[in-house]
Amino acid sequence: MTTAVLAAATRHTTRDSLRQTFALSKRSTLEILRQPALVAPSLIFPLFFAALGASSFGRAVGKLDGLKDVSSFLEFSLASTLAQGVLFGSTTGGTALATDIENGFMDRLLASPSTRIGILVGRLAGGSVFGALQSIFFIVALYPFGVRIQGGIIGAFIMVLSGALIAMSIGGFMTAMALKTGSSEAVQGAFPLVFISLFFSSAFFPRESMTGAYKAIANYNPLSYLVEGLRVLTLHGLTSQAIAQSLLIPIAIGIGSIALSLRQLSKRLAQQ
């Protein structure tokens, strides 16, 4: 008797943790669409660089190292474009958060019989559904100027995919340093870094044109190896490897970021 009683009492929590965990996931993902001011910069600026690129490397299509076997310099830019803009918005999830900490929710929200794994888990969801949505956006708004993805409709959803493994890798961080500081200036602060990782990699110009250190820093560059990934399945169609790049090598940052997170939640509930 005592054994069903303990078994029930542990699928009603657990249903519950579930259903405070969806809960605070849909109210991560509606806090970020509901904030056009915050999202419009992450959906806009990524297609004016890809614009940007093709008008001035345009030329440069089929003559360049990397560049000989591609049709097109916007197609070569979807990758770039996807990662780019997903990297953007993994900010605004941690900027929630800190805000959240700010105006005393969190306290509240800890102060209730809520799920703790269930705020961290909710605030990476609601972001990853974000970026898969940005993925989807890119790849509609490139599609009348001639992008195709060659790796077909199961190419396109490797790449959602990634989108959203890139949105949950990367907001592990932020949520990290929002916990860490409860500042929403710092999360937005360290924005710089995510454009600079990006910079330094192969996601605006092939790694067979670069020279000296800036290949250097390319070739050591997971997101180098990652937007590579992406541009095989537009550029070339499915491949085992490219695939793998896709999927993985977000897999693998998000095991570290989300491992930092859950550090910095500790840290956090132990001082309340």
Contents of the next structure:
Amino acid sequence: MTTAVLAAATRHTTRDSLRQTFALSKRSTLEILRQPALVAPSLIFPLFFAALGASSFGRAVGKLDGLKDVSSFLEFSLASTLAQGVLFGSTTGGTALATDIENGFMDRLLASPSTRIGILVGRLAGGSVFGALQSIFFIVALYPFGVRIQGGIIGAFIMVLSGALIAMSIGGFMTAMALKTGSSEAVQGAFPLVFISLFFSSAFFPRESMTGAYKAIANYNPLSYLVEGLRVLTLHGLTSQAIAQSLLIPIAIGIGSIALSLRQLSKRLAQQ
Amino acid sequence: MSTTTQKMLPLEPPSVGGSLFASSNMLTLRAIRAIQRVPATFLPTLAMPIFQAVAFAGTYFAITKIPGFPTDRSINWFLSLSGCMGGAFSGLGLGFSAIRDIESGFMDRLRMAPTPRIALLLGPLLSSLVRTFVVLTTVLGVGYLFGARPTQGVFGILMFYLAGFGLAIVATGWGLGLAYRFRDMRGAALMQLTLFLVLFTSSAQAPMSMMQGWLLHVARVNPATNILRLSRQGFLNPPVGGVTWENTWGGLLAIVVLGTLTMWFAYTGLRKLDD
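Right, the form predicted on its own is done; let's see the coordinates for the form predicted in complex with its partner chain.
Complete assembly follows, chain above in first position.
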């Protein structure tokens, strides 16, 4: 009898945890979507850069290494536009968590009988949903300008999934930063690091056309391989290597970043 | 006590010219001291153009291989963009400072001081030029380390400084004008966004001969294209490069016209503060 009661209680707790996590995920998703001033730059600026790049470097297509088998620079840019937008957007979740800490909402959450992991997972899930929506937005927005995904519907789905995973993995770092500092300003201050890491990769121009130290840095930067995977899905179609690069790299980064944020959450809880 | 008071308050009021100079000088010194005391307000202005020069030159290195590109060094092409960006953000920095002064109430005390109102524009303008000099010199030094080499000697470098100072004047007027109108950080976002758009929809990334589509039409009428041409002439190979009147006058005209308009914008904004 006792065993049965305990088992029922455990089932109830697990269900409650899932419900709480879902509620927190919904809250963080709505929180992002209800702030157009925060959301708009991460949608508009990548498109602006894509349009700028297509007009500035369009004549390089077919002439330079890495661009010889490309039909348009805009198609080449879809992968970088997606990665850029999702990376920029991923700071939003971290900033929102830091704001929760600043205004005391986090303390109220911790005081409530809610699951601790749910607080973290809810925040990251909200970022992931936004990352997926951003990816769909970029694919749809560039479609009228002739950008087609050679990987078809499956390729587009993998790109959207990759966008969600990128948002979760980079969001993990931003969450860790928010939990460590408790300052939205510090999380915003980490944004240039994301920007720099993207620029020192092959996101905007092919690695084949780079030389020297810059090429060496791009060779070591995992973002290069992630963007190149997405690029192959756009330009050449489905290949197992492209799918692996698009999905496994953000998963690997995500494992590290979520472990880091869990560690920071434990530290914060220990301080309470 | 009385001796101190006598020292602080001169027996005769200073002349308008003397007061203008002294007040502007003090405001300039205040802004320069802020660099040392609150480096966080100036470091992004310095770091961003350096990062931009290095990152753009590395990322887009291959565009120099396209036939007809006016230099074989990508850093030579992007250094001017960074210099202009540095000058512009040095000017906008004074707009941010003005917003902080308005929010903290310090601007009200400045406005109540018995000094010519124009000193509130001249002081920030002079300090933005000092900041720009620091930024341009640093960008030039870092650019040299990364392989930038002027092709037209000292005159080419002078043109690089001239364009940077010109954009600093334009940006100071624009920044102060928006600061005096918005009076909060909403103005800061608008300052950065507009300047960013104007600079990037010019020949910032690629020469006009390489452009196609909408950007070519926009860049052709964008005055920033002329200012960039003025800045770049000392770093490009002839016939596109070379310190010539043809490469100079458009940029000078753009600076004079935009500088006058934006400083007027700032002056009318300052007068609106009294309303």
